[in-house]
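Next comes just one chain, in structure tokens: the form predicted alone.
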Amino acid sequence: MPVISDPVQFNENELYVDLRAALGLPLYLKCEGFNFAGSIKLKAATEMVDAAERDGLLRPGSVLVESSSGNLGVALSVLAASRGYRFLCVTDARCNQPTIRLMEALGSQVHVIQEPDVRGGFLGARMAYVAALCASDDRYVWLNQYTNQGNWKAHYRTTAPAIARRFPDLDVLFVGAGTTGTLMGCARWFWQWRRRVRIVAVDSVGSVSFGQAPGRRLIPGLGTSVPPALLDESYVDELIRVDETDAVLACRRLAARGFLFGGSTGTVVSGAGQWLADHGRAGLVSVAIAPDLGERYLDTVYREGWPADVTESEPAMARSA
């Protein structure tokens, strides 16, 4: 085992689960949650903070601020604590309470947006709050994961090459779409590779990322209510859209076999299952990226009766954000 002095120095990048035994799927699941932030977002956070330090944007007295549905907020909380920065995460009412408590335990401040923007949903409201905050005080430094090139470059440098080393005969890669940093980094890398890999994006029903109409979404992470600035659809071969009830079912099926993954992972696995049911063939080598683990979803995805008991009591505006 390694000996480390910085939490960023540990990030397991070589662990895969063969889902043939657990779910009967010819699919390898790349597990990205085994680090001190608990998700794939530690890669993007590190890339963006390192670039901000190199460019002189982060200085003594700077306060990091970012809009996040949860996982990037935790990753930045880890980095801020280890490097001596203050950090304010702007999230919304869908963020899991364990995630909020984790950020606060790491010394971060958390501001929760309670009402969605009429046009931009919760994400639009979060971004507007951050923009106003930065305009009012130049100590705040907004990395802006939605436009920051470091978001996709992190996965171009690390995630995609790691998959290619382990699976040199890869045929299809399934990647969830949120900010689309992971999707774009992997897609760009594989488009330049020596052999063709089919890139399948997995999005949530209700997300506007690929031009669909907005709708209710309760699982944080994948999907968005504002079109992602980083997305270049020319790198994407296919799109699979997954209803949240199917994502929850996939999570619970995995948990029944001892694998506790997050809601984003359930969405990607469900989408990959749909695609493989229609296109699977003997010898096909397929990989899906699992962004996070499941402990933070115990009060939501893994709670009996969720999300039915939430949707029955939610205001209509919140449900459509």
Ligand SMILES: Cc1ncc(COP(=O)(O)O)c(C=O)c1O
Contents of the next structure:
Amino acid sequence: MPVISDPVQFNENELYVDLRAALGLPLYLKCEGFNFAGSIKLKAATEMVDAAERDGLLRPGSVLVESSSGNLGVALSVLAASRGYRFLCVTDARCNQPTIRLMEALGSQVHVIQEPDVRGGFLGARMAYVAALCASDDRYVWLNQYTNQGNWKAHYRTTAPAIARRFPDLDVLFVGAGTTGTLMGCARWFWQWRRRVRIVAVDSVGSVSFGQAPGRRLIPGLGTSVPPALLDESYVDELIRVDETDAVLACRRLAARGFLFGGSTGTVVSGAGQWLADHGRAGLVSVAIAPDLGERYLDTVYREGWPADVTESEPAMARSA
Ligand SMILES: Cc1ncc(COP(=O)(O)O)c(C=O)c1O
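Swap state to the form predicted together with the named molecule from the form predicted alone:
Now the full complex is given, and it begins with the chain already shown.
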């Protein structure tokens, strides 16, 4: 077992669940939630912070600021605490409470935007707040996960090659799309090194990422209300869109077999299940990425009656990455 002195030194990158036993699906689920930030976002956060330090952008006295609906905020909180920076996370009324408490426990400050802007929804309002803050004081450093090249490079360097090493005969890779950092990093790597692998993006119904109309979404991390700047659709072979009720069902079926994953894992598994039902064949090797685990979703995805009991007047959890 590894012995570490810095939280980013541990990040399980080799764990897969074979879903044949649990769900009867010929699909390997890559688990990205086993690290001190609890999600795949630790990879993007580390890449972006390392680059900012190398470029001299982050210096002693700098204050990191970022717009996040949760997992990146937690990952930056871990990094800021371990490296001695202050961190301000700008989120909105739909960020779940356990995530806000987690960031605060790690020493971060959290600013919650209460009102969406007319055009860009909550994400637009969050970005405008961060931009104004940075213009007011040059100690603020905004890494901007929506445009930062380190976001996808992290997965080009780590996630994709790890999958290719473990599954040299991989046929299909299913990746959920939020900022599209994970999707673009993996898609670019496989395009360059294993072009036969089909890249299937999974998005939520109600997300505008691939040009569809906006709609109500409640599961954070996956889907956007503003088109993702990092997305280059020419690397994506196919898109599957999943209704959130199907995502919740998939999560609960996994939980019934002892695997408590986050909401977006349900989305990706449900999308992969649809795809495999249509295109599956004997011997096909397929992998899906599970961005986090389920404990942050106990009051939502795993609560009896949710989401049917969330009314339009209640704040939804999140509509953006
Ligand atoms: C909870 C969660 N975090 C992170 C991600 C990764 O998203 P991206 O790299 O597209 O921002 C996803 C996407 O599935 C997610 O659902």
